[in-house]
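Below, in structure tokens: the form predicted alone, a single chain.
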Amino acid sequence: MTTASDHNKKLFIETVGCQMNILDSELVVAALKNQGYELTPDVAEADTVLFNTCSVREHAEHKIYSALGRLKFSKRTRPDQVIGVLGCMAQKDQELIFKKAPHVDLVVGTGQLSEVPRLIDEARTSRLRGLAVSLDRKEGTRLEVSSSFQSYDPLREPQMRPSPYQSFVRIMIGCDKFCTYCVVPMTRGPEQSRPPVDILRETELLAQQGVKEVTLLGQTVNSYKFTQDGKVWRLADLLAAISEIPEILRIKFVTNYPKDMTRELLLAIRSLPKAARYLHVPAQHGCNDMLAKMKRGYTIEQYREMMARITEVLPDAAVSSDFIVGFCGETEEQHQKSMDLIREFRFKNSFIFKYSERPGTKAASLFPDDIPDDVKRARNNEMLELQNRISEEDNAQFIGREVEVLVEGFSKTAQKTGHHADHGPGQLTGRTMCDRIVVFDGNPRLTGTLANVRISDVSSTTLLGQMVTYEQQTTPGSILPILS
């Protein structure tokens, strides 16, 4: 029998899904690394290997199961691996991963992260499963089952993040808005919001690591409400007090719902130089009847008048959207109403997505799953066709406009092509404060800080441009731009 210390200690994680679990990889990985692990990008010599899963869309799903029958076999050869699936999918099929993946040692749903150095070592050493999730919200109180999905000790590792001067913030967990479509509130247990002592202490800490933008997490981040020593926080309040710490530059929050969308939140927007004007707030569809049988919990008028709020207040904002086709009984004029509010509001972006029916929600046992596959591909093609023109359209606007970028690094064209080895100048890449993606020339030193660019190009997705610097002249107060 082995031992926890017989093994290398080489870990490797593949993470599936949105933000949070990135989120929670990161944090896994901290943990892990606090007790003497190393992270490799190959499977092939990790014996501790975990998936970081999603229930969304049953694709995700099929994609852990496909790399876990891939390791059917590794520990003929590596008797002391530990395979280990953690998240969303855990929290929701539990035991029946260990019923299609027998070689499987550990399950840990979202809520019950904090175990799984535990567990590994206990799998490592007794070759027993381990299986840690939360309750199921009908297995006790909303207190009781709120309490089952742990709050995490946010150990932090830089090498899991977006770059080294971005990261998440998690400043609630949960949903209680029981969409018909969708298993989150089941995978990630009620609404819960954190103190907010807990999120500033935690930003400060990132910003003393070098972060230069957080972009804080929330299943619906606008409804952001916690009750500290008498005074009532939202996400205004929250904006308000991460803008004072001095070195984060830049401020985002994902992903918002229609309702909570405030003029409140939206003024405090407006007055915080740090906040950046992107709003990421889905629609899902553009047909009332489809949006009451998703049960969305707003209309169509109710979301136009959200946008006609945004665009009196924030008229520089940028706003994206989700959009789900191919829901149940889906006909091909409701599919273009959707179309049709694509056409009126002129999303900077929409994450489009094939309906993909998915076991436990109501919309399981309450719709049939109606819709050909090749319908919802088609309707997916159709509405990513139009989708990319008038965001290839819009983007053509910025041409010859001068644009703040946060620099990230170098582009994934640099790093694809080798150009960036040398760490001398090459194609970088950043954001500006509406979250368009603009690629340049630029020497790499530039990364984590804010640099200006003028726009000459554009596709669908991102901005083309050269650095603009400035030089003192020796008339006084005469400053010459001058490309670079």
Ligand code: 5AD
Given for the second form:
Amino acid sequence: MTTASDHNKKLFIETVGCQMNILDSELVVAALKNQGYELTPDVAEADTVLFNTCSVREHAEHKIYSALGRLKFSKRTRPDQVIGVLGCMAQKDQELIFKKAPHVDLVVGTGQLSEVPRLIDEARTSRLRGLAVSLDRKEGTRLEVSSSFQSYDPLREPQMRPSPYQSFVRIMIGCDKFCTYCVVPMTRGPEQSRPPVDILRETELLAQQGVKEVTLLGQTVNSYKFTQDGKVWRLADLLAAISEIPEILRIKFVTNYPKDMTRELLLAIRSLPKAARYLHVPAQHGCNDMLAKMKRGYTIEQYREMMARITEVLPDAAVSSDFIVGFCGETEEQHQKSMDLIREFRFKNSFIFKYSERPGTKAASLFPDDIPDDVKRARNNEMLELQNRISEEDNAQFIGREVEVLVEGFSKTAQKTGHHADHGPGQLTGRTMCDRIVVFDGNPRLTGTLANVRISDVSSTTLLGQMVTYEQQTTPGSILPILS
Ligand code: 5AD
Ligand code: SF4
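Now show me the form predicted together with 5'-deoxyadenosine, since the one above was the form predicted alone.
In what comes next, the whole complex appears, and the chain from above leads the way.
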């Protein structure tokens, strides 16, 4: 019989979906590396293959089932290979995954990820299938369901981060908003805020490891609320406390819920120079009837009031949004109201999605998914074209201006052309405080520092420029100006 220590411990992991999933994968990989695993980008070489999945749209699930289908054949020649499905789809489909893909060994939901190392070992040593999922929302009391979804925030794995200088920090799990189209309240369970003491301890540790920018994560990050030692902590309090950590230069937070974008929070952001001037506050639709059908909990008038508050308190902030096109019964006129909303608020960017019916949601049981796919596609394209035009026009205002960026490393183009650090200077990328991507030439040693870049050209997604100077901040108080 083989034991866990006999095999070569090569791990392949594919992650789809949102930042929460990227963070979950980082944590799973950290736990497995601690047990001697190493990552491989080659699925054929791996003896453990994990998929961290997304259920928000059907398309994301199809992709995983296709990938699993391809592995069925390779497993015939590699019977020792352990295959696992993690995350939202695992929580949603549970045993169905074993039925559809019998060669899968483990299925582990979002709230049970600490079980992954044990279940892999069991699958390998005894060939037993492992299922670890949390309770369905109706399977127990709120407390019982909540405690079956663990917030999984143990070890960290820098290799899985966007860059060594950037890290996600989870401040909440789950969601209680129950927008009628959305599967997340089922796949990630009840809304639970993490204790501030844990969040701060984790952020301090990340800062000691060299992280300069943290992105606080929650499905509705600005609904954060936790009572600790008699004090009620909100997102504003967390932003203030994290601002005190000297090594952390920037604090981002996603995703915001429009109703909870309070004046107090905006004022706190204004008073905290490290808090990002970037607010992702999805509107989802421009028509009140559609918003009501989506059960978003606000009207266009209230969203407009929120935008007015943002403009008044934080005039330089960039606001981005999400939109769903082709939701149940959406008329052309209603679609045009979403278009009008984009024209009115000129979002920095919008993520646009074709409605995808999700089993188990209110919309799936109440309203027919009656907009033909070609109409959804046409509306999606029309909206994307409008948003791109606006994004490019707004980016053009930066031409000739100097912006401060946190340098993230080589740009995608430089990476594609195989440009590595030992080749010296190349095309770098970074982001401004308002989350605009900036591309410029520079030395890779700038990575993780703040640089000033003068913008000379733009596209709808990117600002292009030349570096002016940069400041390398090593320890607080020792600022080292270096000419570029
Ligand atoms: N179909 C299409 N888009 C969806 N989203 C959430 N659920 C669905 C669905 N069923 C979109 C919303 C959300 C983003 C993360 O995904 O716009 O803000
Ligand atoms: Fe889904 Fe609505 Fe919760 Fe966002 S707020 S995760 S769209 S249910």
